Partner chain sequence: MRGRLARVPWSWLLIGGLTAGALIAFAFAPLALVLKEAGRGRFQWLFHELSEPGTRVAFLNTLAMSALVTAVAVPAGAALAWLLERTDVFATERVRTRFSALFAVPLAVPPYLLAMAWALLGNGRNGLLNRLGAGAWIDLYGLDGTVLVLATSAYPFVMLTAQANLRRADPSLEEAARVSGAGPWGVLKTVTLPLMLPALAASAGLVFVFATAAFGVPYLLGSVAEPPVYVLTTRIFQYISLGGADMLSRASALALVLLSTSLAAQSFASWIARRRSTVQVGGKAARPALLRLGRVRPFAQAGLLVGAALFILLPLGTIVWTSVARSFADPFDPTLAHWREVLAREETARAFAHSVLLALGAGALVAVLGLVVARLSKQFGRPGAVLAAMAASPYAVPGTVLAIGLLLAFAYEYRLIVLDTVTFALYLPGTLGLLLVAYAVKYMAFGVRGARAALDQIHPSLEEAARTSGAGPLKSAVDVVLPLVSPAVGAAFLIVALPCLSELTMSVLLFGAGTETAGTLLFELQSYADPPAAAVVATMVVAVAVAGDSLARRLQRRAEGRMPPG
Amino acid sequence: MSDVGLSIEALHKRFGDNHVVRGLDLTLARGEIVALLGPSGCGKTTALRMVAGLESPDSGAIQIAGHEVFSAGTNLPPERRQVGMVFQSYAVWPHRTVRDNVAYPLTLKRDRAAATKADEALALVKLPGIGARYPDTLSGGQQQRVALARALVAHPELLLFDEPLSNLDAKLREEMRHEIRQLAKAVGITSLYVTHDQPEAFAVSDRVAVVLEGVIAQLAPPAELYAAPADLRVARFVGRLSLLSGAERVAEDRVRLGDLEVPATFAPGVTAGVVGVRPEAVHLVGEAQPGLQCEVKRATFLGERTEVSLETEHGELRADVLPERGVRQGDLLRISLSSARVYAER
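In the form predicted alone, the structure of this chain alone:
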């Protein structure tokens, strides 16, 4: 049995003059969950559809669990790829019962135990006993669980998710992303998960592949991706980032901004450039402490935090403060920075 759940090599796809996927390479270990994260039009959904067999690549190679499904001489149809897929739109048939929806992949194979296996899959996604109901009697979250059960019922080698939670409300999205991860890990299935939602990608995956302009710009575990983006493009896309200029490198791991020394890391190959700062690295300090003077240009109350925009001599800085601090537009503050990362200017 192969230890590789999915292998994608040098995948290309054009639609007319639009080169959507430009030599994409990606390997997933068996049982691993990887999220393809990127903006609209970056090629992530096209890549997923090529893995599923719903689009034909122009060139490259795809293997699922060690079996070649696409190459120069091979292009297996979707039903022969041992893939389960969960779509954004649920894609459940309203005229079929829940059980019939889930059993459909097995019905195509004339599996006599299809109904029993469908009920087992429904129990697995925490929907026991609803097989006789129709989709229009279910909530959006329940319909998405039905779609997940249908994807799992035939025990595929690979599970594909195409923006599966986009149609759910914020609270339900948060619940479902944890359930999807727990379920995929419990059954040990390799999963490729496409989303443009960063918290969702971070919560679901073991590693995140940031897709920009048809290639993977960085592949890393969520914490590493957030703390150490490979370059400024990735840093700007992942999380909130402020960029400050005029920094001087004073040590291997420190830069100086005015009179303030800041612990810093450096993107690969970079020795000087712009300083990227995350909101959580900004701290209010007293006048007697080392810091940067700034003015509050904007303060937006967001419930558990107030998001502020601070004007400094090195550039605009975004930060979060507790609402009880009572920070308002026009206030003069003094701040320190607990961490930063230096990127080449682009």
The other form holds:
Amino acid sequence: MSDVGLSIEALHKRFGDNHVVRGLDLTLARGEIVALLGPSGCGKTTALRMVAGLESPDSGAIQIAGHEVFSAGTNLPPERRQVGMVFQSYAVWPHRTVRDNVAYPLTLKRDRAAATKADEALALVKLPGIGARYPDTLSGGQQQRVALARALVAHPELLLFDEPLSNLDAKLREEMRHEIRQLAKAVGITSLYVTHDQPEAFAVSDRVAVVLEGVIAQLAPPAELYAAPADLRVARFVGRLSLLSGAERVAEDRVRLGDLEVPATFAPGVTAGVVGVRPEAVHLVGEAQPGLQCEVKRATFLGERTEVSLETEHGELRADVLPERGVRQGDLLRISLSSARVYAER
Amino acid sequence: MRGRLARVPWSWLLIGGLTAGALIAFAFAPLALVLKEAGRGRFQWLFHELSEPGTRVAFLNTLAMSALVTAVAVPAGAALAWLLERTDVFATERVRTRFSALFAVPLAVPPYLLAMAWALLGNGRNGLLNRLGAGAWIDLYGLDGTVLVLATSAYPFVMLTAQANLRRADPSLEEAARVSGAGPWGVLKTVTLPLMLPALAASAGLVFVFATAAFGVPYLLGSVAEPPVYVLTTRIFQYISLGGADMLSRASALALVLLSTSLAAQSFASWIARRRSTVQVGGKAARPALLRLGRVRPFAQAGLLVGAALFILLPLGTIVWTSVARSFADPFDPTLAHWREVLAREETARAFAHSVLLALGAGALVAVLGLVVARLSKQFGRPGAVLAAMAASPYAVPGTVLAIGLLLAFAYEYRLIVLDTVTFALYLPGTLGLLLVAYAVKYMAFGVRGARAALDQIHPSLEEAARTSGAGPLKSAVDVVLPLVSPAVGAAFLIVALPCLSELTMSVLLFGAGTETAGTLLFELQSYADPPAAAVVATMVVAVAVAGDSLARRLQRRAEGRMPPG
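Can you now output the form predicted in complex with its partner chain? The one shown was the form predicted alone.
Up next: the whole complex, starting with the chain shown before.
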């Protein structure tokens, strides 16, 4: 038994002139959940479909739980890869009852207990007792649970998610991503989860792989990814970010902006460049304390916070303030920064 | 979605009312007359006909022919659709599209033209096939040839329906089965086929109805066989051409039998179609990975090529060849003599002029009235639905039955109930007016359906945006609605005009001296055994039909392409 759940090496795929996946490498430990996070068209879905066997890579190698499913000499069809997959459009078959949908992978294996196991799987996804119904009587969220039960029922080696929650409404989405993670962890199944939604990727996964232009730009646990993006592209894609210029490095872990010294980290191989600041690192301070003078260009009330855009001599800065402060457009404020990260200018 | 709609101008209401009146006068009343005529003397003619052995044979022949056509055309069409849409039988999208178009050609060709071609090829005594292979003996006259030709005409309809279904179906439904562990054949068996089944069953019903109502093919290949094989439509024609008062009653009785058979098959088909509509519109437009046929591929390719050559190119080629062949003995000595001779005949020009006039007239009438009816049906719930249903129902009636009704109405009944002056204008038998009425009534369904689909695609917000921009109801209809529906209306015009151009089933019963059409001209040339002349006319008809059909398709694609996603 290997403890590698999924390994992808140097995966390439072109559609005509469009080089979609450009040498993607990724290794998942057994039982690990990794999210492929990226903008649309970055190749994340194509990569997932190649793992499933629904697309053929041009080159590279894929192993699932130690079994080679694709390499120069092998290309197993999807049905022999021991995976389960949850689709964006649910893909619940309208001509079969819920139970027959879920039992399908077992029926193919001539499992006599297919119906019973299907009902167990339905109970697992909190849909007990609806096996005899047809999918068109179910809500979108219920259909997605049916799809999840179907993907899990045959105990595959790997679970694949292709934007499974994109068609659900916001509230249901938050509930489901929590449940999906719980379920995958309870079953202990290796999972690869494609999404373009950053909070979803963070909530669901152990590690997040940011996919940009067909390769993995960074692979890290959510907290690390957020705090220490590898470069500016990743930093911009993950969370909100403001960029300030004219900073001066004053110590191993400090930069100075005007008369304000800020604790800072540096992107690998970078000593000077633009300073990236997250909104939550911006704090209002009194006149006497060191800080940056700025003017409020825009203030948007969002309920639990007010989002402000501040003009400083180093550039525009986005920050959140408490609504009760009553900040308005045109106000003059003094701020300090509690952390920053320096990136190469591009 | 029924948003608040702009008020309809009163002129449209007037046109709608007139349309309803015309439908009653030219479709429903004539059908009632068929019933009345068949019911004369307590249905004595109906019982008389039902007790005739000839009728029983014709009825059984109709059922057998329709069942066989369905049994051949549906599997063939479904298999073709699957091969073209889901396998790598043709390497590139371009080749695939070309072959899809080629296999759809028979849809554009009038079935009786294919029958003419096969009559030339498969005549038991002097057919071309028998001349080529010494000692070969092929006789396509009779039920087998009729089924062959009707199935050739009907399978493209099944194929196109199934192709549209396969393209629309969400590919992840099939991918989910692959990931669940099913092989390519398993997916076909457990997902693809069951998903397509309701659509296939519904098109099977329509194919059956098409075969039941067919007249030209069973006439050209069945009635002249030894011994003759009659079906209901050809037996009705036989009665009418024999003439005599009783014959009209007997024909009406048979028409009633034909109508009942056809309606029974149609209700069965729509019952199946309604049971469970399963095709879901896909999330992603991607085509699922094509099935690799591997070693079977060359065989599949060869099969498709041979099939296309045998069932499409061979008959059409035969017609063209016959029109330029000097004699059967010397196939490689072309001549334009037949063309010169036929084109010089006054009756050729007249027949074609009539057909073009009728096709344009019926197409325009249906396109305009269809749009009005569709708009009214959208506006007024119940009465609108009744009007739309009235306009759609004549298409469900076999052409032969409709023609008998019109004959009864205009040759006998209407002359008695309408004032003399009006009678003169309405005395239609033997005039082009009667044919125009018959065509327009028969195909009204196409105009309404096309316009309604286009109107339904227009989100109310589009018209509302024009209104809030300051356009009045009429202005916004002209500026926004009309441009959006015009491709659909244009397509409806062509879809109606094309079959009218070569219509035979109704024309052959309704035409008179001096009102020959292309269809009846061909029919006469074929009956009088003048194959070269018939082939010349047929070649012209095929050329116009195929060209017009590709134009109609292009318009229809534009109609779909222009629709904003609703």
